[in-house]
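Just one chain is shown here, as structure tokens, and it is the form predicted on its own.
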Amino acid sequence: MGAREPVLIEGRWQASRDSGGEFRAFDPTRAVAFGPAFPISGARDVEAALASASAAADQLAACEPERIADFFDAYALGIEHDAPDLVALAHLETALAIEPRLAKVELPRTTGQLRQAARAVRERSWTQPVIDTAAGLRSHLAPLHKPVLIFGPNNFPFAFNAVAGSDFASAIAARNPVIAKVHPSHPATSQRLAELAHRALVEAGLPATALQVLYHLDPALGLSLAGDARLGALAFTGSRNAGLALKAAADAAGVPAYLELSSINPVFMLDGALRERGAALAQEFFASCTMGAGQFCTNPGVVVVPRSAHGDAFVEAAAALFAQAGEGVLFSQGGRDHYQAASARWREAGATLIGGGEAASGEGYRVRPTLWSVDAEQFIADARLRGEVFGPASLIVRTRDDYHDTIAIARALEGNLTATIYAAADDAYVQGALAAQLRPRVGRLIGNRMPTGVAVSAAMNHGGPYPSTGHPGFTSVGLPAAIRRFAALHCYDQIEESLLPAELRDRNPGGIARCIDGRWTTDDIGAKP
């Protein structure tokens, strides 16, 4: 057995305390192991990581928030110096397109979410400051004291990475510390982001400790892990049987779990907009359908169209599109045989093939993209038809008209991340009855375009009711609101100014927006409006 890449435990790279297994990454597109061992970590290496890090809480806390802007935008510069060597290995790894995929849009996206907490840290509004100084009561947002243990997904290695993505910068912006658990899709990807976050902190002057690492874990241990009340909360982005596993071990103990678990994300397809722009549509439900291979959260998995001639166009075109299409190659072959258990649910419940669907000829983890087809009905009736299935496959369901099943479809959801509507003036009627009726259904709700691109913004909500969160009060992704799932709510009644934190005191010289008796201002208190 030769020598195993290393654990960031401790704040240091040391190897594995433990003895419980190796794994290598896997090349998707041929499915052969290739690489570095790492290690599957015991026992030993999570008690050390929890340790750490919980140690690390108190010290983190107290650090100046300059320093972590500053850890971010270094980490930020170090990624972009390293750019060629991260998105090569991520693409090995995960076999996502380099152009425009990982070069273009997801590494640019992590550095500029590594770069938005920054600011939100230097401007410090993501801590709510609220004051009423005739209560003489000051409350703000403030660090858990405790690490986040962040679970991330195998889609995204580099903008959801457990050591670089959105829940890893909210969690360090909220000053806690941080035990990555990484995908083993991606570990080589990981490790390489890992080295430079735990450079940027040491250059930063913030403790070695903040994070710490590991690759792999039995799910046993997982479990366990969860479930431990020094933590301060726990993020997961997965599967939803995994996710709610995860959220009863960390419940029973107390521990906040924030969860992304799975979505549909229905399109609704109203008459006039399929009269206006039909087959312009069709071309662009498929490629939306197909990017990534499917592979992301926000994938159209569920499209309503109604039963005219303009609904029947539509269907023809895109049916004919994926009849046509290439092959995709998924992750990994768990991803696969998930892919083909979800679509053969699909067919036991009544769904018919329309498009695509023959046997994929190469090598890999590759699968042919389809096009299913059910009536209103159905899909009303059976809870088979409304699951997720994370590949490039969407369901059609056919609507009789454009109100009455429509409105039925939008009542039978569960929650799910995002829902859309493409419409038409003369639609406005179905529209705004269906809008009512999706609002409570979704996180986001989107007009006249598909659900894949999901902005790094302050105002965006990637997040929704259960069962595509685990909680429909918070978003994994846009910053300053990300930050505040791994926060605490510290009130201060009739406390001496000199023990406040900076944020509370009758000084602002930071100029923080806050609020004092009922108004937001960046004024000191006591000053003249």
Contents of the next structure:
There are 2 protein chains.
Amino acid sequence: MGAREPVLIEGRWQASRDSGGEFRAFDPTRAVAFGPAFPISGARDVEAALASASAAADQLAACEPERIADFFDAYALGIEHDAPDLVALAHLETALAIEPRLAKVELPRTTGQLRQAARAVRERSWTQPVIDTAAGLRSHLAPLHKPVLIFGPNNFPFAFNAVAGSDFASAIAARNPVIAKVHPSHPATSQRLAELAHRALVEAGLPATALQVLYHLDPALGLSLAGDARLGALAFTGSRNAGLALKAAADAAGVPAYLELSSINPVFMLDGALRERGAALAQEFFASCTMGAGQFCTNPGVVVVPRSAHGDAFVEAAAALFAQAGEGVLFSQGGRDHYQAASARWREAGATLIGGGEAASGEGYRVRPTLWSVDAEQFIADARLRGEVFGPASLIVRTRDDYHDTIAIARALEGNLTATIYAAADDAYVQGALAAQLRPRVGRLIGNRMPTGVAVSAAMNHGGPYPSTGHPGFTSVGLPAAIRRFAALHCYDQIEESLLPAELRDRNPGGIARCIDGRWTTDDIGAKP
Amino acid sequence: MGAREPVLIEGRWQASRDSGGEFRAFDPTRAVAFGPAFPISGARDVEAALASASAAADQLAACEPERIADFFDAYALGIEHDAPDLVALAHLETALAIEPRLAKVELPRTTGQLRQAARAVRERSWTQPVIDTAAGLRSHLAPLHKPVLIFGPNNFPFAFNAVAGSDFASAIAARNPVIAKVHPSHPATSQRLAELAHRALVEAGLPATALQVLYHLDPALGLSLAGDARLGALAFTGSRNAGLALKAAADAAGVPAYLELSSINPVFMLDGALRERGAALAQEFFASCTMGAGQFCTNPGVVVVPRSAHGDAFVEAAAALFAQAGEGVLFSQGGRDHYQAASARWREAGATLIGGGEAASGEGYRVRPTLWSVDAEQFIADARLRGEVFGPASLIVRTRDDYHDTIAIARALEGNLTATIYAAADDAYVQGALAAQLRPRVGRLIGNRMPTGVAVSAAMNHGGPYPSTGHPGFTSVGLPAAIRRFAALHCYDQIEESLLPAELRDRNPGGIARCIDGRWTTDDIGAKP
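Given the form predicted on its own, corresponding form predicted in complex with another copy of the chain:
In what comes next, the whole complex appears, and the chain from above leads the way.
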């Protein structure tokens, strides 16, 4: 056992308490381990992290929001300062392109998100104060006073990293400590981010114990951690099987679990839209499906296309693009295994490969983008065809006519993050009926745009009905809404002013939006309207 | 098997499909069954109700909110029209006093709540529209498009009835069908309410299938119903054991479960308050503990009192009131059994009976109010003392001094609906420290007022951390907040105006409060600010 990288527990970088094992990052382009050894934490690290985070909870909840905001700003600045190194590390660990993806898209998105969190914390509007002056009741959303456990995914080393992404920003914005279980496919990137976060916590005068970082856990230990009643909430982004197992553990302990699981993000191409701009749509679809080797939660996994002249032309054009597509590199051996096994399930269930090839020609975790096709009837009959293939694969579902099959497909879908309708003016009738069917089955209904590219906006919903997530009422992207996942509703009944939090007092110097006696206002209480 | 009362399934009153069994209401004052036989539904009723409610979901979601509001108004009027009969029935079935409780408090509260639901539905403010004009994103809270299963409790035959109470009003306000499993301790009251609801649905032009009513289920069947993935949500008010079993079933199916479980609602009497008004506080406490035979979720189950001269005087005065108290009538044999068993557990754990008697002298489900006392140390050491006794019993916990024990007691508490601090000006130091400890452990922190009497206000929180409820972010009382439990977050991304729901369109003729580009406003989009 050589020297291993330290974990972040109790506010300091220290050697793992456990001798369970170690792992290294893999270069996905060569399938070769590289870099330093990181510890696989055991029960002692987990207990120390839980105890330390729990002890920090009241302390963090009592911090001035301004300090939290300062932390976010300092952290964003730190990330920008270290951007070249961070991007280089993430590229080595994930094989995602440095430009534009890591340097121009994901890193700025991450720092932008942290700064949005800072603004939300300064504004305090996320706390949604509701005041009934006659009844003497004042309510708002408050910290959980317990740690939030975050499991980060493999596919966004910055923007969804458990130490830097939306879950992290949301949990800290609500003034809850974070126990981050980063994804073991990018440990060095996560370590660098965690070092910056740790430094920014100290700089901002926050408890350094507000963040505990573990790199890897045995799955059984992960479940026992997720089921610890000392947690205030669990956030997870990843595969359905792992997520549902964690949810079951958390549920049993009364810990709310916010999951972002699999989604096939159906895209409906209506005939009018194909007639108007079929060739452009084939390009748009191909780009969305293969970008980042298709490793997006909102990757367009299913495209519904009529059996019409315009539909045939679209499918031919798309197939041609897939046929000439270069290989993509997946994050891990497990990812490539899944891609191949899930594609094989599509084939077994009757889908035909119509573009691209299955065999990977190069070294590392390379795969070829693949386009498949199947009839609507078969798609509806066989649930295997409605399963996610994580990677640059998509299934074209051909409808016999534009209406009946289209609606039937929509009705066969389970909960998804998104659904998209491409329509022209003369598609209005089908479009309306289809939108009505899709609406309750997805979190975000999209018009004439591919589902990839999730804007960090207050009006975003990166969520959806079960089993795309664990709760249909919340989003994991978009501030301040995402913060509310990690909050408790607190009511003050006849409590004197001096014991009230700032946003519930009579005077409102910060101009927080509050609902007072049924009206949203930024006024003081008692102000003349 | 004689003629049994019908169940409400598929929009009409019909004979139960099952031959499982039957039951009658009991007169709690005499422990004698009376009235007609009601069916115990089996799997066929349950399946028919689920299928019918599921079929109604899209239909109800598409209804104009104005129709829903009309329904609430018509229903409230119907209840008022039938008030004398309803009150008489509920009195027979529950032994709750006609005046003031049923006629003057609970029934008006119920109709008031339905009318508040009507207002919330008309205003549409509960949908919390959030619009980002630059990004082309518009989000709001929308119907679940699935039925909500509601289990009503025994203790509020009107205000929490599964066919008339806050859960019902909230679920219908969000335009979701309701499957009501009313409480079998008041079947005739529930039947009468359901008849009025059914009539009002038809009058308002809503689908009559928006409400399905079952009277009684075998517990195993209840669990299988709660775990049916066709449900959009589950609401339950009742005992912890039953609630947690239902939650586990719902969790496994991805159905969000909103529970209101047990709560001991600790009341802290600080020394200054006792010095100022100890005798009045003894009266106030006694009235709150024994009102409605103590059968309230917010009954003051624990009162923390210092071992001081003023503390002794308060305890003596309270004990004297309990000693001379008349008997109370509990709802059921099970309730009386629980009361006696739970009191016995307090005694075993070291509590001393200091006022009132345990033995019931009269017939029916009568019990004597009881006041118990125990030392702080013992209370903290033995979890049995922190268990709920549902009924007119309370446990005085004596502290050695005002600070250390008081804070230690607060820290030993699990999640509760409420906590109360009675304080005078010179209690400020303890009060502040105590409030900080209690705040994260309760949904509602109360100053100088007993926890019973839950105002139906937009700023109310009748909720709290686990295990007092199943989720710390929601309230079951207070509109519009309670509606949000039964809603899904829906985002529209680049969707044209004609496909948007009214509250997300550019024009805002109803003056809905919306958050547009970060600012709450009732303006149209594009209006000059």
